[in-house]
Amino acid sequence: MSDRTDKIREVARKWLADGTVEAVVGWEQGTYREKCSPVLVRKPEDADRLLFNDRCTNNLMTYLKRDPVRGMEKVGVVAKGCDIKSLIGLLQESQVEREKVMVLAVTCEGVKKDDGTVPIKCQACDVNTPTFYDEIVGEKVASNPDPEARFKDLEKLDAMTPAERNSFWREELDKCIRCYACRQACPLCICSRCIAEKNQPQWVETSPHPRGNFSWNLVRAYHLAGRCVECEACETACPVNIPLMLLNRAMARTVKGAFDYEAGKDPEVQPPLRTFNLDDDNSFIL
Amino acid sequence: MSKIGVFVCHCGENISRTVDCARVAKASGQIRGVAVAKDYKYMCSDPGQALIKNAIKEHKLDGVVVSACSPHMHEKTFRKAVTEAGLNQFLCEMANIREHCSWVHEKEEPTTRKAIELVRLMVEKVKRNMALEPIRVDVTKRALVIGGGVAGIQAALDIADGGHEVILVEKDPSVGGHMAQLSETFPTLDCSQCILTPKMVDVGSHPNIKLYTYSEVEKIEGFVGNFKVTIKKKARSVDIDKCTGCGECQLKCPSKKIPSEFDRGLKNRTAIYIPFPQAVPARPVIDREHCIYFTKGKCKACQKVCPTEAVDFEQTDEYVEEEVGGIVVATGFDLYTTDKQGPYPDYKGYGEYGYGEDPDIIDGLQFERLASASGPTGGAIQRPSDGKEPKSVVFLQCIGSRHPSKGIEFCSKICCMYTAKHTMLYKHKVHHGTAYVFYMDIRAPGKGYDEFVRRAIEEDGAVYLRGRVSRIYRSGDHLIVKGADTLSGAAVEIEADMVVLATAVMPQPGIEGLFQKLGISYDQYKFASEAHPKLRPVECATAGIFLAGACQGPKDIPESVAQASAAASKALILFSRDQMLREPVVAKVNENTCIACWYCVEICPFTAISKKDIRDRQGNLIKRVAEVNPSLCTGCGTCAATCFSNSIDLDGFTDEQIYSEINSLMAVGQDLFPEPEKAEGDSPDEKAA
């Protein structure tokens, strides 16, 4: 780990010193020992603040679509394999220009949640060694041969009757306080004006009661259908622990089944809901 | 506060039979924002429209809901009426309480309630309607005619004579279609080719007609007035500019055993061939499936003999693009086959008639070729198996048609007439022979048609037997036809030398692929559907596309020609204007919230959305947004549904309008459905009166 930290610092310092990038987005030691925080390093001498360890959970790609990073000529970003999937999504959707980003990829054995457990995305990770980058640090790390294992969690949903599923979600979504942390953390929630904030007409009721909570959480999930790269940033950000990834993974599984498509794999392949073709499968129309 | 007028139509009894229209009017009058609500027996009639116009002036209405039939039916009528009263036409909406309510429900309390709900929805919508102006689009004054049979030829000639360019696309190597195959035509018995070939020559030489034979329509983009068509010119393997049509190649071609399509398999042709002597263009084509050079790699006999070096084995399929304003579809028909494996996979053949395996059981078109002076026998009636003159011929009508157990319920319309013609042609050539006809009904309405059938029976002695045939089987030199004569009640057995089946008229196999490309609808049999069966019989529901001939349903020659001229006149009407008005129901982008993800650009089926740069005065890029080209947009709404950030709205169907419609159904705390007696005396209807 410290080896990777050194190399990250070295590359970042070089990029900043020779003007390759205006700034580097990375992780630094957080206020608490067990947490790392995102940091924007602008000067070569600050590169030593950067580090990498198993607490670097944040998906830094979400900063690429925000000011001040968005306005920069060129920016470096430190990224795990899963974060790079988000970058691929942003490239597909023209939110980021490839030539404006320098990707400093880092191999990763998996990160840990705040409580020390290993997230599902790391258990079933297929990008421990990233393949899409400008520079990479760290030794090669083997991936889980069965990435489909991440859908195992959905079996408990599948086993429920529709009524049970309804009451399960009613209970979970009842907790929502509509802080929109899920949206802010999500690298692919790219709208400058969210539909939740549109009020003419107001499709999503703003107050945190069951009806509005259902609309919000379902709209969010639908807007990510075929786009969500399962980085778990939303679920990690959620202060009331709603299992948002169950929704997202259910969507991902459906999209994979229907279109044989997985988000965040190939920037050249268009997401299925983004294409129109006369030869599209119409069999679902009666 | 809006001032909306609601006008409830009884549609004679079509609506009032199941919906209490007076109550709908009263209840509508109580919806907030409704200034006047009236019901009337025929709202589309002159007095009905006058009622609307007067109400608009009297109450200074700023929106109108006509609660009547489908907007497909009368939206135009009422929009015109409100325009005449000084209101923008897009402030008029239809609440469909006929197709969506009275026709599909019983006369029950909830039916009237539903009608009231439908009115409420549209009132909420029309409150938020904006005055819109139609979009003006330039018209490309060129036509595409698909199909070079008699219908396509007539349509092409009429449009070309009207002074506009025509692109005529024919899939076969020559124009002419089925009519070129016929011997004589009913009810005059004049020679089919004699009347058709001059028209074929005209098509080939008309300065306004660009003829693409051996070609197919590959792709169609655009919309009425501005279609872009990609045509695939199949490799003919002969340069038709160099070729003089001398026919030497045909004589030398060693592959001579290919059943001729034109002679319906009664004669063989060569691999390089001109389909028939009068073909236009009279240029050969190489059938690559059978050509020895293409199958075995050696031969080139035709190339060696060709005096002008026109044979080109290297030729490939070529694609050309043409821009047209209107399209006439005249793809014609084909015949049902009794074979086990016909071209129509949905229909099984006729096992009881031997699945078309006996050479002496032929279909109507084969008989036409036998009787034709240019046919395989030179016009002599000879049976295919041994060339003997048949002493008795049995004609069976309604093979496939009117036979629900075989999958077809419709009447093929032309068979009664052509069978009568066949009996006459037969009798005129085989004087001592007997023609038997098994029929279900004789359907001969038309000028001179019934007289023609009577002549066949009375003067030419055709024996008409009302009944069907259960079985045909071979017994030595003859075919035994077992059937019933239902008029005498007797079973009939006839020893025949030849049997002619009047098989059903079907659309061209696989034609639905073209219809899908054109975006036009078709029925269960794959016949193209017209926009209105009575009032718009030659137009498709898709604007700018017209129908001619048997692609729409069974038709005889005069009908096909008449419809072709009608379609041509529709195209000429379209071309009579320099600009066309289009519905302003188009998508609009909110540039403030657009995030340039380009989902809309990718999914737009009409490529109407492009990327636009917004720059400041110094030319610095501020942001990029999507931009809709209103003349390409058809208002399908795919982009609006796809846009995450809700930055696209459809004029006339805005988010706000749809939302308020849905919301109106959830309104609570109102007495939505007052009982008739309760509501009496305080309805605005009466106050207005």
Given for the second form:
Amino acid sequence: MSDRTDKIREVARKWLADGTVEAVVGWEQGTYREKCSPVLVRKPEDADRLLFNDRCTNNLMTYLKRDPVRGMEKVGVVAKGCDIKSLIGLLQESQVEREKVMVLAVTCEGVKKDDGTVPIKCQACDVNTPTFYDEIVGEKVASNPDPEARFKDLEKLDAMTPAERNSFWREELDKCIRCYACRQACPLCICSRCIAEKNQPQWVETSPHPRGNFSWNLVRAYHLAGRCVECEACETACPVNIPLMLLNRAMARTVKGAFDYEAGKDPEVQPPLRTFNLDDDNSFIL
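Beyond the form predicted in complex with the partner chain, can we have the form predicted on its own?
Here you get just the chain by itself.
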């Protein structure tokens, strides 16, 4: 992927030199094994720090809603097609102004996890060649999503009885240490003050207690219903390997079935849980 890296550096250097952007958010070589890390480049001469390969797993859109990036007049961001879905979500919710972001899209054959396996998001990817950007680098990559991959992991949950499912999640969520890495990595966790940190009244217990852990993880999943773009950033960031994407994909499947809606597809269309149509299916209301 060196040709993509060279082109990314070239475009970033130009944008920074002519003042198109104040900074570029991208990836650089990390300090641990083959991992790549997010980097904020402010000077043209630092553009050579930028790179792209199959270890660029971080969803950089989460930085668009944080200082100092949020306060910039214009910022560039290097993005894969799946990351751009997150930008669309931020635009839909007025968290980012389109004119303040320059999207440097990069075509992608997929990324790899630390163990070398291909994540589900790549197996089911339909945006290997992004369609929403200001400039794009890389040869066109045809998308060939596996129709079975996206929700296949949910089959084991579907096969469980309610009691077995409850036991499964109690055991998984008991591992949570309440570090909130999932929240910090998620580009669509946009609350300036999280419900987990409110104590007047306290909605969710803050200590890593089974009861509080259960509440926290379910509340976060509900808040992402119809919004999660399945970038897997939360699950990747989790230090205790909780299968958070099982929750998120279950929500996505429900929203798809009820509203025929998929997050991150169209910036002009509002998520179904943020709007109301008279012809919505109301059969779930008792």
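Numbering follows the first chain given and starts at 1. Note that the structure is predicted; figures quoted are calculated from it, not measured. Here the rigid core means the biggest group of C-alpha atoms that line up within 1.5 Å when the two forms are laid on top of each other.
When the core is overlaid, the C-alpha of residue 276 ends up 2.7 Å from its other position between the two forms.
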